[in-house]
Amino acid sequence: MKEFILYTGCTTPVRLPAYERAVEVVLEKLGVKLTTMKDANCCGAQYIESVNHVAYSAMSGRILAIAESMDMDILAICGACSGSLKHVKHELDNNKELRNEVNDILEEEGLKYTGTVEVKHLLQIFREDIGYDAIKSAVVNPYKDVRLAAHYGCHVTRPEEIVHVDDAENPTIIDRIIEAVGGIPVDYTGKTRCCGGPLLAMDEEVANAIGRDKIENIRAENADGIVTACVFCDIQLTQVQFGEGSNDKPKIPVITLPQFLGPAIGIDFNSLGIHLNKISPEAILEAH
């Protein structure tokens, strides 16, 4: 069984714990072993980024300094967490002075970063150490004419010399999840385009316009929900969907991955935490 030790990041655990529950459930069921990270603090993305860039690169340090304290390899299942730590990760690899400037913070703590472990996104575990194959050969309650347009998220797939996830222009990962479960991936405008989510911050309004345009465009394609592997996207597209400027239009299902891979691969709906789904999965989940 391969073992990987989970980081959940800030968001996860307090506005999305469903993810962060169908990831253990789904990944223990297709033979991935997870060990939760422990004294684990935020990895900075974006703000602390912003502000302070040894700062950013010593509190992503210090979770890549845990991990090889621990001798495993990261999963993070946070698009913002995964990015960061992959980036601070490539810049601690090439810049020996950034690295010696993070590493004398961590000696405080009596931790080094030396570059032994690697950050995977949870659609790399996916594709690269269980297989599509395995996912198909797992599957026995799987789907039909169920139609589900997959969002990626821009912080999981770019830059992709960095992230190594999947291909920046033309993501086929959770497609072909859709697909080996029995469901119908389905193309839409805008695809690879960011969900406004980021832009919260700084404009509301724009950043809402961008997720709402998407799910128009998800719409116009008539597909009956949609799939995300990012915290922030699966938060945006949902909530984009309520109050101004979401009209009075039939309201699309956001679901994680893994909750939706959970029922074709024979976990009922309880242990995912479909109950904790703002807009209701279940006609998506039951299209069998």
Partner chain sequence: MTDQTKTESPINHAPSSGFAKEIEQEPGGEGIMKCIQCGMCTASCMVASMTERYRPRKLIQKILLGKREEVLTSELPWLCMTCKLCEERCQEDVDLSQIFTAVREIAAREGYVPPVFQNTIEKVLEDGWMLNDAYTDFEEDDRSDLGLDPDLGWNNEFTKKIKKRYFKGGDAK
Contents of the next structure:
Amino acid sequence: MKEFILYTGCTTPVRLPAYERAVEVVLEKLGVKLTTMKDANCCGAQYIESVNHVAYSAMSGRILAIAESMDMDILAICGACSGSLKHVKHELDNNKELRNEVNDILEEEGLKYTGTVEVKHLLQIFREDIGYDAIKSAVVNPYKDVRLAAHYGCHVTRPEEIVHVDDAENPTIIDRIIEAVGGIPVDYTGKTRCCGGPLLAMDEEVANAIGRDKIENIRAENADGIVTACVFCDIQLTQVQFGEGSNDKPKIPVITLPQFLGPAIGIDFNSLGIHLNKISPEAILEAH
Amino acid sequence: MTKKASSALVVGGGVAGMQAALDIANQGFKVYLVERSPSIGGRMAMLDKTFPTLDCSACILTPKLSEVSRHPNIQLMTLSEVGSVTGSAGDFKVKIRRKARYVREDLCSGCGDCEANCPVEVANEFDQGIGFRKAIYALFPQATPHIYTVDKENCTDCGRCVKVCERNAIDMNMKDKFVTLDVGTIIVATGFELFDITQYPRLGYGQYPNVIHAMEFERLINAAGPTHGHLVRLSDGKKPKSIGFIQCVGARDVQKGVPYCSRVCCMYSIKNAVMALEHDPQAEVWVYYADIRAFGKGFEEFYEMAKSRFGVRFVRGRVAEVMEGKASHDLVVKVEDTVTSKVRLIEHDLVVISPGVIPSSGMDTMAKKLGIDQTDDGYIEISHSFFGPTVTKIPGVFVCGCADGPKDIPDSVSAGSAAAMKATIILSSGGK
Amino acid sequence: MSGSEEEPRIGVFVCHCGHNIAGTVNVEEVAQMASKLPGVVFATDEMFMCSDAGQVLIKDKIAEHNLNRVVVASCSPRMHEPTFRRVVEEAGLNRYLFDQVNLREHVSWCHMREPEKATEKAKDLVRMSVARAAKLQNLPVKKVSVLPTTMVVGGGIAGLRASLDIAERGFDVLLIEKTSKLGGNVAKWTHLFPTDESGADIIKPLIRDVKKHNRITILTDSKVSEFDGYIGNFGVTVKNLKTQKEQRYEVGTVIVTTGFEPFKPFGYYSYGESPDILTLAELQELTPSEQLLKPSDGKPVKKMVFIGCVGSRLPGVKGHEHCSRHCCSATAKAAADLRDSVEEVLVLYQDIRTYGKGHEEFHRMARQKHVIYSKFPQNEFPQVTVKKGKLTITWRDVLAAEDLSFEPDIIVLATAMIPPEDVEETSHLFSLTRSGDGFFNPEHIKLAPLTTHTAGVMIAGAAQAAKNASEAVIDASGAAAKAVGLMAQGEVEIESTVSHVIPELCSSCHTCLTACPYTAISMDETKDPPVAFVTEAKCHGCGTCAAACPSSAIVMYHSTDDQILTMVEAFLCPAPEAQGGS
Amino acid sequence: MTDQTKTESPINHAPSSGFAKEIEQEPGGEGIMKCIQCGMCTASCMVASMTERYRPRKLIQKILLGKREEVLTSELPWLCMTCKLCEERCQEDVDLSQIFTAVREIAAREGYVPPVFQNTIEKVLEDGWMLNDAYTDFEEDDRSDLGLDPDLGWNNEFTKKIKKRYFKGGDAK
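To test you: the structure above is the form predicted on its own. What is the structure of the form predicted together with the partner chain?
Then the entire complex follows, led off by the chain already shown.
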């Protein structure tokens, strides 16, 4: 049985606990064991990253080092976290100076980065460690006639040569999983574009305009729902459908990948925290 | 010294190879011209018009084709490929595989009765798969030699062509033949291929029916092409009122492994833009570029004319995305006009991508057989840009045309003549 | 004139040219009409007359109906007249018994939108051609021998290369250079951008080999002062510019490699107002040193600016509309190299045309070394001012939308390649035409870039258009191949469609001599009074003389008055259909 | 800038490669010189499609021209979402988001950090993670209902250490 250490990141546990839970139950059902990382810290994405490269490297470095100390590969379910951890791992592996600096700080708590652990994003677990066939065969009640638009998340898939998750210009993992469980994956304009989330701090108006633009592109293909693989994207694509600037058109449910996958492999809504979703996806999840 | 082989081998029957063959033959030496397709003519035969004079490509090429095929000193070997090569300057032994044509070259008169009676229709590679041809076919009307060829993969062996052929030229049991040539010198003129633009999913080629590439456009506007020269959209047969040309795709792209400039895309696109307006003066035609490279004789003047007289609109900016309206199949191009810093969404009925030029397939094996070097880009390495621009590291082996890098037609022709000059020096001195 | 007196049996072949003609002109109808014309025994239409199938058709029909005249109604004779002449010849007819009608350029392409009228015009033209065909006459096919010597005019890199190739191939070369040194522009350049070599490194070995080759005769300080004769047999007078002595030579072929001259941009960017404003060519001529020094005070250059397209790409400015091709790559390499010793290097440009092999790498290297590239607006050129020897340049950077100014130590102007000042002389001497860029026109810009409309005279290198040295070398070898081709064959066919003076009618007025653009006519002094006569190999058959002759003493073979007037007649009064048919 | 200053020389900026060199020395800034200004980035950028004021290509050119003050004191480098769509497409392989990160780092050293960023940075360095004060009983209940551990057990010692070591006195200077 494969085992990973789950790094939840700051946002999922607070803003989207259902996602965290869904990951646990779905992966368990598909034969992947998880241990949640404790005594962790923020990966430093975006904020620390922007102002001090070494500090940023140290923060992500510590997370990598903790995983090493427990001798487990890391599962990241947030785009920003997986992006940071992979990026910093790449740098620590290729920049001796930086690694020494980081290890110098880590030493005080008996931690050390040597580069033995891998960082994987949820999508990789599905493709590499579980596989589409295993998912197919796990399906007990496949979906029928539901059209779903996949949103992958920028930091999940880019830069391709560092994160190694999927084809950055033409990603397919989520779509193939949607297919595997009987849904209809729909293509839409600007599939690989950003949700706007990262700009919320600097310019909420533009950030939301970007998010709404994506929603409208998805609506244009008459999708019933949106499947995500990043907590920030999920929250952003949900919240832009509320409040000012959002039109009165019907809201499109935004569902995290495990929440969508769960019901098809026989997991009940409660264990997936479906009731916590801001735009109810039940109509979709009941379409069998 | 003993006189050695006084004949030459030219590999590749495109415009460069033909020119090289002619210039050697005109000096009285024997030339074997080996071409892997059923006809000589190369890429130029597929083009509609040529820049900067808008000459009809086939029309100016045909005399060369017949000149080559009728030259007493040139022996054409079409549907043929180079095998092993041994020996040295003045005395090479080259094995040639002559693929079975299933039609006797000595008997076929090119009358076309067989084609008329063939029931099998397959996509016509000469028309870039837009039009159809039969399973027994001639590549194009002026195909040289004008001898039919059976496409065994698609032939159903129904036997109709065999029956109707009055000269009994069709022989379905024909086998590949191997011949060994003694030649004093070898000229490589294997030409180029177009970059596979499906590697740019963001531009929609292969997903959107109205995104085509330049060579497809050439066939679409060609009077002898699949649409008889009517420029229409493949999705609905409508005349495009707005056309966008996208430059530097598969060229000047470090990330896609083609860091070099393809040299011809700017001009052939300007030419195609002008032709589009010739077909429909009311149309809107746009060209999206990073630099316009109109560097040859008369090119800049042609570019200027395209702007001022024809009203082709040029936008300095590389296109990031092509989007499609699912129902209408109309297209929208997303680009920054870098001169005004405006992000523009421009609607088109038709988008034509200008693919860059890459070495022809099989270049690697060809280079190995001959023992010559290749550049990082995969083209044939020349010995020195001043002392030997057509010379390879193997004495007696020369290169011309696009085999050593992208070139336009006049540059390929000059290089063909230059390679011929070097080759005949070898021949006249018996390899010294 | 046997073979052409007999009853005309004319075959008419109307070409579809795919849909080029048939898409507009009703070709079946035209062929129909033609079949009823007097003298026509066969008429048909065919998809592509120029294709093998079409050519075979002509031959078959000549045999079948024993035709003695052939009319092909297709495209411009410019391309395919030779093709069809060859075809009828192979079928046993004299090549001059063929006539071609241009239904494509003259009808279908220019009347696309009015098919009916186009078809009528097509019929008129075919009718006229058939009438003319009936009057066509056999003409002899003439050959002249080719002397095994090539004269190469210009001792630059192209001339040297061509000379050496021809000599190594076993033919004699007469190399003419107007200056006292071989090597041309390349030799002057201490740094031959965009390469790493110095001009000398490139040119010295070439000059050495040329000098020691016993088949090459070198005449420096010399110019061609007279040029006559014809393909295979040219007479040349070469004048030594020092001694003023003249000497005659006989050559079979000529290669013109007179090259270019770097434009001196007076009136552009304050050129001439300061020694620190120089052209790229002048920069390349500076004696190389660790540190680039200011021409004015010899102090090291700390800041410099390159400006591109100076005197190039200027719409409406005669002789300066063309792109000079070599400058972008040369500038990129120069900027990159100099950046090592110069603190700040700017390149002000319009487009960056680093098209050649390895040139994009120079461009990248320059940027990598912190050369600053700044694009200026198309119609708003940078302003250069010189105050007390101090240079200031102000311009707008289009891409950052910023107004900028800079105070460089030197400014380098990448100026146009233009023809040498004596180009006009050269073009008259060899009857070469020139294009807008001022350089010589090739015979065909796509497929015959090295030959010219003067048979036996080739062009190579920058004589043909702006080019870099490597491209000039390729041209040179190519042109050499053309010359050798002629000399190896030993003899060459010449046109018989030439003018002929009927001595009895000539009034010795010399009008034709002045009228002839090819100096093909001269006076036969052996006659009394002297009468004009035509050197056929030089005559292009333009007919100017025949038209000019006040005593109608000149006949244009293949375009006789009779042949022309029957066409007019056929147009004005169409023969009644009844008369037609067999 | 007044019109008079736009055209006449003395006030005009004098190009300099200094700023680009400085950025090249920062981690991530190495590729700055590769840009040929083709506009692929701007055309790919969603921020640029939604607001006129941000043009990544133009920002790069300002850097290449050496407009240090203007760039460091402006909000522009902070408008990049680091979505890296442009990097995926750039035909000269320029990593814009990393370049802008390098610019931000220089700006930070000189005290030009947008307040919103500054606040979050302070929080993270204090609490060890981002959402400390957003984590209320509500969320705790949700987690318990889902069978998740309500105690998130974040470590806040390490970031304090980081703050001391890399952020003199705590602000980003």
